[in-house]
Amino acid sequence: MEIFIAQLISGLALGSIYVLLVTGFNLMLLVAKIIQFAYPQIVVVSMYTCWWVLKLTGNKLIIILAGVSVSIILSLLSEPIFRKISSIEGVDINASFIASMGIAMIMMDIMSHSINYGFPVAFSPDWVGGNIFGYGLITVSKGQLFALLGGIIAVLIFFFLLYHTNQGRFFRAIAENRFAACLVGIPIIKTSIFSYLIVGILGGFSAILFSMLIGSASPWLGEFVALKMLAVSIVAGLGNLQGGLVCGLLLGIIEAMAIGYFSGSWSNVIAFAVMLIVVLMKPGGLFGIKI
């Protein structure tokens, strides 16, 4: 039973971020009509930025601060290509993906060979901090409750501004019919840019989270955790923003039962095997596709 809870603990942990990085990119799905398949590489940089500035001044703000920053600005540095190959019903997927996917290797191969000689890096233990609770087999990290509450926090938030907000409506008409919401005066370029903004920041905060959790990152992280960021989104439905939270939430729990009670690398064995299954019995997701 403790190693239950403790797996428990930590697939909620490792799911909380899952829920923030498919939010982002499911925002992107929706309100700019791409496959940002570079926002985990975005989020990895942002990564890199932290270590490099904890490095330089060990300021807390100042680190959090940078990270969110340079995610802010590596995503609206992105906006103006996906508008070059955008018209008024929306931006061509395929074209999309193939623009994200060239920007996501240019970023790889920048950190694979101009950031700590290709190396990993490795956040000090003041960064990551111990843990804060231990009772048997169980135990909390700060790591892991930050990545939690930060995760559930964020989430609301993002939320509230989706269903409470005029900037929020204005996401949803656009998602719902692009050209009807420019019928209707909806600015159309000023909204999408906006909602690069708040996935940048949504990628910077997964970038400190993620960074407390693991304690790591290295140039083939954000790959990694790209293919994880499509399934979840190809289990819970293409654009369904609720769906992604429970699937993120599940994957995380997944990874970290199958790490708990399996011998060698089943985790990604397992969360790939539950996409593929998913997909073979309903081609749109538990909930439903939204784009």
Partner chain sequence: MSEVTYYFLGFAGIYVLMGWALYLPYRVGQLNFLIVACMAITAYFGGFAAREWGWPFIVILIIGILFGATIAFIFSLAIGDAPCFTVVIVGLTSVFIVKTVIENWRTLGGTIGFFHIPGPNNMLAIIYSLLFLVGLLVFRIDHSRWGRAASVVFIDRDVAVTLGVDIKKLGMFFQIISCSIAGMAGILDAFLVKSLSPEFFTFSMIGYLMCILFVGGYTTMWGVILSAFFLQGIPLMFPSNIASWRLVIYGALLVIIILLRPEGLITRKMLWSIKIKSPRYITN
The other form holds:
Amino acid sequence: MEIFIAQLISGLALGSIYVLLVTGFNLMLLVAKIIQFAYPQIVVVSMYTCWWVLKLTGNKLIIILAGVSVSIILSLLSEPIFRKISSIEGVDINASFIASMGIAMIMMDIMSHSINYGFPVAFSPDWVGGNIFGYGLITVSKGQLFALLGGIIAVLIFFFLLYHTNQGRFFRAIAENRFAACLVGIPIIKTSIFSYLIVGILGGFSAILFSMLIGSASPWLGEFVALKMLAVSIVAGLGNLQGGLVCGLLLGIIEAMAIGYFSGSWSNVIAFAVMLIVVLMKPGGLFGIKI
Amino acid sequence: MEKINNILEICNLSIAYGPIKAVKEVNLEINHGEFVALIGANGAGKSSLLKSILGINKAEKGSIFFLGQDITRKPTDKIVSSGLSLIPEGHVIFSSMSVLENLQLGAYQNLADFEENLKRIFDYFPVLKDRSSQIAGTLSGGEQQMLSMGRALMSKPKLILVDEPSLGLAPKIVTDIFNILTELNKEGYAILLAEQNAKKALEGSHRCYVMKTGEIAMSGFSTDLIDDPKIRQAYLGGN
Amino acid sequence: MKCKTLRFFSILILVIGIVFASAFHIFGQEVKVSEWNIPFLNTITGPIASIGEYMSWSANRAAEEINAAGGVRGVPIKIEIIDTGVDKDKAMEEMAKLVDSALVVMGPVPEACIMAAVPIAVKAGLFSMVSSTSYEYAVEYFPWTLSWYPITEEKLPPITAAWAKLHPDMKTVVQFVENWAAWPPMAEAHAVGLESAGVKMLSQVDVPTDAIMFEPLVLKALAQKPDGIMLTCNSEKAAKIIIELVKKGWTDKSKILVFSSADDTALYTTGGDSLEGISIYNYIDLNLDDPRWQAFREAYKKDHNGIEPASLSTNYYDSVYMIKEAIENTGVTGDPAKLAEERIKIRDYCRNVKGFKGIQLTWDMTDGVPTGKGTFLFEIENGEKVFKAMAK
Amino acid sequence: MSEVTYYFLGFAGIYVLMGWALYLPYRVGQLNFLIVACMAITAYFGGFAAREWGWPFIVILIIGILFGATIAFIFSLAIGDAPCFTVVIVGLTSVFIVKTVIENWRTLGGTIGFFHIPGPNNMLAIIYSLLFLVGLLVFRIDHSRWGRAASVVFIDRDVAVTLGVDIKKLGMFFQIISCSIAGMAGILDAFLVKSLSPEFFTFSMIGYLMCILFVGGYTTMWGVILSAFFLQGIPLMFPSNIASWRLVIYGALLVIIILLRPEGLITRKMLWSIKIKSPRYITN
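Can you now output the form predicted in complex with its partner chain? The one shown was the form predicted on its own.
All chains and molecules follow, beginning with the one already shown.
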């Protein structure tokens, strides 16, 4: 029982990472109509920035600002590329998937080439923090608490923004019916740039929470989580925000439990096998496609 | 600045989809408070024309003036905020949002008198008031069309463009909708109505343009056209 | 339109032509006898680029030292670093480029590249020194390569047994194993050594290659209430597992043993202070009292922000010296006409070299397998590796 | 012929086959990464059958193709008409699952790998004659009823349904053909490389195949040929310090192509304008 609770906590913390990523990914999908596969790479670059600024200064505020602003800048920089792609006639959403894959390849290769000799970067212990609660094997570290709370708060704020503010209503209007949104006079491009901004902020906060939870970043971290992010959003149903929330947390828990209770190195396949079976049974995702 | 009589003026407008010309050299004019019909067969270019006024289709040649201002190259949101509104064909609504949210979105460019506007629209369409918290996708076809109209009115437009409001609706509801349009016109809204149902359109409107394969084939007062044998032959079933 | 397209097509054909032409141009390059050109198929991009970086560094350092001392029989030596990434096609094509001209080849480094590219060298009769991999891979291509390390089943059990003997109260051990390349057989060899010392192996914990959170793994291990922990996984993962163990209240650090392949820079950069007290086994003794080694160590630290040399960092340094000796002692001329026989001369020399003075150890080779190469066991005290035991 | 040319042409040939395997299901809008899983399975099967059982190459090749077809058939029962990204995720997860199974299967060498596969010494003749045959097949499919139906499905599924196209059957057909080709490519790869490791079949291979398809052009079968040779040649063309940035080059190429020539280097329009009749030309 002790182990079970401890596994559950770590699974939830891991799941909150997936939730943050999937939420940003789905927003891009809904509002900007793109598959932003490079989103986790942006988060990782932002983690690298945090690491670099952390080395220069100990001021946490500056670190957070630097991480968030790099993420915003990268997100906004990708906007003209994706806008150009979606404006080409006869080109569908796959084109943005392919282009963002190219962008992800570039970012990953530059990180493994040029930053810190390609070594993973580690955050100092006072940034990561130790346990804040401990009872036997059940422990909650500062990173886990922040990831869970921060994840929940960020997603709640995001959902509030989406469902209870005018700007959120415009996002949803564009997601739901671009033509009608155009008719009522919503400025599509301006709103979609704003969505890149929001995703950039979300990415920056994800980067800070990751760095506290994982404690390090490596050039290939983005690729590992990108696949899971894509898988979660498809299993939940592309563009389904609530579904992504549930499935992200579930994936984290399934992974932790699989490792905890299944023997052999097969455990890392279990999460993938579950996702494969779900997708084969329900090709549209568990909660339905929303685009 | 010269005095402007017309609310909308279209000069030599052409629209093309790739090699296909949908609208060729069209001239059209609407005065303040006027109810103008645009009739023509399916594919004559009516919808293309309306969409290009709102800047959704980009004009290839020619220009569009609204209240004396050139709006040909302006983005749609600017055009809507200057007082134009389109009720598109086939009930285009935000079907997973509530009726109220749909109306709120309609007020995107005009949030100032929101409550007042809403009350006005509930007066026109009492059914929407009863269902204001219902999800729009669950409304009936006629109700969806009313919602679409209500949403367009939320921005307090000076000119309403209506595209095929009768499409796919029962005759009784079509009559209701035309009555509402006439009523709106009486309140001072200028209306440009594109409609295949020529009889209904001609009955309600002051003036009428007849479109044929992308060109204006004929124009005049509706009362004149309704008696025109050619029109009767082509659009009103010969009797 | 038609004209434009034709032009586009012809440009494309031209580009392809250039690809071929320049490819052929490169194939035609010859070894200059005015310089000993040693190609080194290394991985300086991709996931293990960091390892490739210090391997290049140490090979280049050896070449610089040799050239400063007058080269190999008066002719300077040049290490030509060729990147293969972890990409099998690239490794094969790069190896294929070398088979007509190279005297000897160092690398490739990643195991996937060794498997793909070394058969080409074997077919062409080119000696390819895969000095970073374990015996399992090298033995497949004997006699056209050599194994840098002794046979796994013979080499590893003594060192884990020595660790167990240092901790007589350690009765049970959980091993973390990452399923990668030759690590599973190494893990088995670790277990054999521990069991021979009377330690019971509890069920092992497999570390997924793409793991990003290590708490579930550590919980699974701790649920078995082990006395000791053996880590057979990559350096970054080992460091994170140690951090998690500490968070879960593990205090007896010296009962955590990290295996040699994880003794890499990322272990120290990621692990930081949490590593204090742990045990490590590897093949270099940082505090070896030898001026040549200390000079190497200082230069390495200077170029790597003060980071200590990693366990694999001396392999290609020694390889370059071994090639130098082979050229000098067998009278290799570098004449392209005698390429085939000179390749065999180098091969036979290296595979059976006696009393080779490496930067750290002196050892013999017997048919491509080293004998008398020791393994060191250290504990980390105040950030320094302190020698505890040695196994031969 | 020098060794480099041999391997260059060999790999380029195999990548053309894999490119076509990716191209065919994309005709109905599906990115079928199951081909990489099929390739891994048949490569291991081929290597094992040749080394342990001593089966002749031709038998292995035929069984390999059938393997691919069977796997695809089973999967396509579920995802024959699935949306693009569902197929993507089925492909990605199965690649990981196949990799893990191989890694844990000691008979197949596990993580260490599988060495010394015997077999024909000159693979080029075999690869290119099969390439020619598969090329003919793909050309025939492109110019058949199925090919025309696929074009409609790609543009608009609803229209295709109203025209009486059975989307599921069509998707199944393309997936089966595509995985058969991938099965063949797997066998050829095993015999060309003569070693196998789970590390050979990874995510970066998927990225590379995407690059081949989309840089070359996904609307015709010819683009794949062009880009497979072109991309395989890039690292050989540049000096090694530039070639080491090849992932950046590939990534940049992908982005630039999508931006400037979204249909890839060779488009149907282009073929049409040089009077090669292609049934998939559609005016904008």
